[in-house]
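A lone chain, given as structure tokens: the form predicted alone.
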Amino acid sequence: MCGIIAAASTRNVGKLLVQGLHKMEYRGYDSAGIALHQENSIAHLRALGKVQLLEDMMISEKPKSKLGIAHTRWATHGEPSEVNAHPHKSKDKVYIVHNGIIENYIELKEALVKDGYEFSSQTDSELIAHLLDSFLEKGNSMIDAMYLAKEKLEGAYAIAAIDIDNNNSLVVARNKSPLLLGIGTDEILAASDPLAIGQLTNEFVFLEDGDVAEISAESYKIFDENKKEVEREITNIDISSQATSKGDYKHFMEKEIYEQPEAILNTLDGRVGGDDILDNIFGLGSSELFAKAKRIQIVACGTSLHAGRVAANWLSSIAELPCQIDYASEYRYRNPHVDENSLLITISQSGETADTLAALRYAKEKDYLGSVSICNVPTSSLARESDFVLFTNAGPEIGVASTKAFTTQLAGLMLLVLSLAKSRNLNPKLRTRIITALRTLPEVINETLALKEKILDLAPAIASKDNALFLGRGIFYPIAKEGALKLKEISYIHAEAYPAGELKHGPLALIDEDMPVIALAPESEIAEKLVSNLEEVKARGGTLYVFADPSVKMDVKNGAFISMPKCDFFLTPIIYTIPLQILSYEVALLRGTDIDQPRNLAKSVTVE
């Protein structure tokens, strides 16, 4: 969960890492580092905490050099340090970068120190630079030495290594952790996200899990996992500078709040044709897949699983599918049985996320009928592995708390909803009126949006607090559990959610003046349950925050009613998360703490 950039040019290369290092360190800000190749020296700079300590050191010292590596920290092995920063090097001659986990390092580091060399550091990253260097010492290239030292790492990695004697040209490998290289005009770049190198190019090669390249200023050579030299193709991505600029918002999870009524109509754009969805909106031949689809597998982790949880009931009720859901992480350790005809869904904003590539690639050796992505990343590896996939076109999201990711998700997963309901020939009349519903989605959200003012009122009350709890039913117990997790994640208040029914066996226990208690409250046929829910919190002197349709009947003293916009019933999800998005930053904002990167949180979750 870090982030990788390194570059040959016949410029000075300093600049240009570290401001890639600035657009990465979503993924990983525990601390920072970059190696830059000097003729006879290499000047190695690390530093503590974010990349702008890091670029202080480097307004300092004022390093030149063309070639180069740079690396963005978020914590696995070692604990954030500068001597567990990147790059790590051996011997004062080899310097390397990585993303990723050494499963075997104890066994490599054991064989290694006997050896001779000496670790500086806790991590698994130090011992590829000795084991690249012991292969150097014996006369072999670094592409020699690279393939040499891959068969004996087990795991997952992306890596880019110097070394003293060759100022011309690095090399990079690739394993089970993205990786990609950036055409320029005269120099070459690689890294662990586009969005690191797309202010100096728009032309991208992906690299294939066992490759490994060579990169000059002038030109480029990959070979692949049997060192056969191989083409891939180059990729046209325009990296809008806006889309990774906050503009005029305090944070970009602020920002990227507001756009998600501009989000939604990118979702949606394209795939929905008068009264009902368009065919094969998933890839060629997708729309007949579906028609076979029995039963559904829906893999996923954190914020996605929400979504996916949302998506369960979505399935039972529109496309009468069964519908199992697991967290990607655990999917594989029960030993899933997968009925005739099974559809494997996964969802992941990056398509990165490790557990959820497991997952799908477990699922490929299963009788699965096929798999389908949820994802907001074209190039990701999760869209190009899986069968067929629609893309959310929410745009970058660079807050590590999902919001538009969160919230397109639903909507593309609504669409394939709808899209196996019609393969299948079902609910022609429902499937018009949620079509219809979506259209107009985008202004809905914009009502919502405009609710901020109310919930600035709450927020004091719920920032000087210590915990929270959530409650809904139904099918808002998944937004439920996303409104506490987003709480969690940028404000540090401890918050559960549970299922409103669930209040009296165990958590009513908690109910005092102390614990805030948010309650989502949609017109429906369970409204009435969850306001006799409501009743208990009231009765024992807790502080009720509810969000609820206008026709529910709720007398709040203590705490506020907040009446939400009207929209139909199986939309709802998406516009009542919205406030909860608002209510928690801007409790973050009154606590003061890191809203964009929130403490031992990355974005792209790349290790197991």
Second form
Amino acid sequence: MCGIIAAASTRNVGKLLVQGLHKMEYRGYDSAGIALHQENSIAHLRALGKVQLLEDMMISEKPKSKLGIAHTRWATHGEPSEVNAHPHKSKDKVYIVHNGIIENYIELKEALVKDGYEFSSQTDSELIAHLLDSFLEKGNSMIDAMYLAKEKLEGAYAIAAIDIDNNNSLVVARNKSPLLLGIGTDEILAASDPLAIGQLTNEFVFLEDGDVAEISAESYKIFDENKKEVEREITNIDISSQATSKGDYKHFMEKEIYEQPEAILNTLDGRVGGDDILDNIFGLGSSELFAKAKRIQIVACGTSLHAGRVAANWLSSIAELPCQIDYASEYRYRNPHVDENSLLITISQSGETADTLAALRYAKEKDYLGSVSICNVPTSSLARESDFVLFTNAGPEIGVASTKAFTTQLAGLMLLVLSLAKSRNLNPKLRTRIITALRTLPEVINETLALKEKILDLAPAIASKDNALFLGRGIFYPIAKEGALKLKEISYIHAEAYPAGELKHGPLALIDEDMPVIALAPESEIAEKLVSNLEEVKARGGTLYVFADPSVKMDVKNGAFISMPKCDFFLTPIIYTIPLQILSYEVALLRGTDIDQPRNLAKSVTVE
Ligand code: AGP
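The structure above corresponds to the form predicted alone; please give the structure of the form predicted in complex with 2-deoxy-2-amino glucitol-6-phosphate next.
Every component of the complex follows; first up is the chain already shown.
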């Protein structure tokens, strides 16, 4: 999704701004642009497509500047095009970059048009440049203009702005869209993602909603929503030491799939002791709070929601707690009734997903016992705004398609379920059984990754089709959904998932030689019923690719039967996810898609 980087420096900033844009490419974008202050003019370059095209323009034009703003855009209002790319400008004087959505843009635009401003793009963002210009024209400073603009703007935004009359400083503002400052040796920076500036500094200042900051090469000032100058804490993070290169892998997604044994080890590290879960792993006082929980509400999006669906089953079976689960984008709009002693759980890799954050903020106004988040990014808004957090410690996930983030979320959610069960004095023997199984999980994942050669054999048959059906039952239905999501997002093959028992209620009509069926058949009390469902597919000439426990008896002639490694039933969803990730990756590779940055998608979805 959109990315902002801005810098005021004692040296040329063009190159470092473009390098910052490269670092944010993983977020997904369709165009890129830069505005560089050159004392008497502002160089303004924009390109539709990859950041590399913008970089090529910079190499040929060689603009020199010590103050600039740059952006990668992910279209919301207006098609991907050069004219809609940021920075946007007003009268060659004011240049802005914006992340987020201005909800009242139509009425603001109409008023600005009446005042004589001409719009050249279809975006909601351009009006910010004109609005700032209208206040600067009245003699306001950029800081004052930003506060006046904030009074008018409704919605979410992170903004960085420069104007022709000031080549010393730039101004940024944040409201419900991530923005932070970085204190470098030769410059002060601002960015929407710490990864963009992690090569230049380890010192970050996370702005809060309502903040406006003025940045020059040597110093910065932050003002809060009431325009009062404030000090915000400096956080030290060594981002450059966090692995953000592909190493010998072709794609980040591939690397992230094979990193899973280590990632899971990191999720478990320091959280299990002896044969039980340790107390307070979600923060001081969390075990005490968990003892009071009578009901759970989960909200999340996409892959994180699938992890939540598995956890809902675990919560019922292991912690004996009822659980309601909602798409974060829907939760606020169904007038949720909150029972006494309900605990809110949010799940998010990035911790910046706008829908999940909005759901958390809404829920905080309700009568929940507290909010607990499972998150991968310690500096994220979700982590900072939740009462209790467990970091999955998966390391940066760059591929848009979630892989290690999902399996570590599942491991983290299992730790949550075990913590709740322990606080409620429930099922000690089962807890010990699961803890023992968790300790061997990285080894079992390694065994599962070794199935790659067998999966490679299946990939061409799936890659040549336009549709696929994924089947699972019970706790494996969300895994089938995750498999279908993975295949569709990176290979662009249409894929759907069903609980296998539902097949005969409609989807069976789709079965023919062009509809591969990928099924998950672990050892379980309903394994035989699942096999009967799969026989229904066989009987209609369908092609079956079954990932199954060796004990499952099934004769697959048309397709393949792949035996899976053994592990404790409750952890099998984690294991059965792995071959589906490898399959999607190999299919996408055969189809030649942009695996790490699939079309139309963004890694961190910061708009509602
Ligand atoms: C998964 O492969 C997706 N790219 C997507 O569904 C993602 O899980 C979703 O956007 C939620 O993101 P989050 O975990 O960062 O909140």
